[in-house]
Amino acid sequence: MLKLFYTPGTCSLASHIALEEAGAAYEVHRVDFSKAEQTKPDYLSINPKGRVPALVTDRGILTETPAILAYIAQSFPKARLAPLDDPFEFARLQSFVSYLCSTVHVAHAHARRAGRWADDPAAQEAMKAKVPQNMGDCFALIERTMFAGPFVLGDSYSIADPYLFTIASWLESDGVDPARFPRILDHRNRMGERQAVAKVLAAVQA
């Protein structure tokens, strides 16, 4: 059985939702950041990066959200969570997911983990102050040029949707008014009504 290591409020939510949407048999293990469990030997033996998510499979352990999402989509093709039969559309999906991972998530992280990039307190504060603008710019680009609607790729739901939902849920805490992006806000609201999403949210908030 698949085992997902997660922490509430993190990007691991996207993989959790994708597993539920896929109808996968899985179990979850919470990593408590408040107790720094991600830095302890037990968890580092699973993911030496000390981050979530991590997915334990019968062939080994996967990390990084884009890789885990692609694995889920390819492992459960009947769920139709990715355009697996269309190389261009699959690449377009990966382009979107990669942007969330490499750019948007990093912009968000500057508010909470500026120490990763600078030791100078003044530099860290400058990074934090820039987060609302950077996150707003990222979502403006998504709203304007990358989001097809009603789902990320258009009419078909995919692994990109729980990932966008997850990161869009951080907007308020990053000082960004989601009403600036009506299409993304509508997507976030509709995602919250999906049975799989509601089930996962109830589980991680319990």
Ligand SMILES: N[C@@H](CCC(=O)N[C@@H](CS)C(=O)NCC(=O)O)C(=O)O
Second form
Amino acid sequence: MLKLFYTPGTCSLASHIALEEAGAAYEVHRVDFSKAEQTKPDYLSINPKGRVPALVTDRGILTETPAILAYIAQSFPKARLAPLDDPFEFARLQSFVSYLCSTVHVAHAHARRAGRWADDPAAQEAMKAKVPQNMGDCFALIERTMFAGPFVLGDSYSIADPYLFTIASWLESDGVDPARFPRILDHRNRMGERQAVAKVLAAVQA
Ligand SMILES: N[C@@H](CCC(=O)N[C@@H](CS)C(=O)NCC(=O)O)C(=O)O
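Other form of same protein, the form predicted in complex with the ligand, not the form predicted alone:
First the chain shown before, then all remaining chains and molecules of the complex.
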């Protein structure tokens, strides 16, 4: 059975929701950041990067949210979580998901993990101070040019939706008022009403 290693409040929520939307049989294992479990040998044997999510499959372990999301969509085609038969639409999906992973998530990480990029405390503070602007700029771009509506790709729900929902849920803690982005905020509210999302949120918060 698939096994997802997750931590509440992190990007692993996107993969968790996708598994639920897919109707997959899966189990979860919580990685406790307050005990730095992600840095301990037990977890590093699962994901040597020391990050969540990690998905254990019968063919090996997958890491990186875009890869995990695409794997879920392709493994459960009946759930229609990606435009699997349309190369251009699939590339549009990958483009969106890649932007969240490589740019938006990294902009967010500068608030909490500035020590990854600089040792100088003043430089770290300067990076943290840029987070509201960078996250605001990223979401302005998404709102204006990337989000088709009512879902990320348009009329069809896809794996990009739980990923956007996950990262959009960080806006307040990054010092950004989500009301600046009415379409993203509406998406976030609608996502919160989905049965799969409510079930996963209740499970991780329990
Ligand atoms: N590119 C990875 C990023 C994974 C990542 O950075 N996860 C964070 C949580 S959102 C983490 O595990 N942080 C633990 C740490 O930095 O010690 C992905 O998209 O899956």
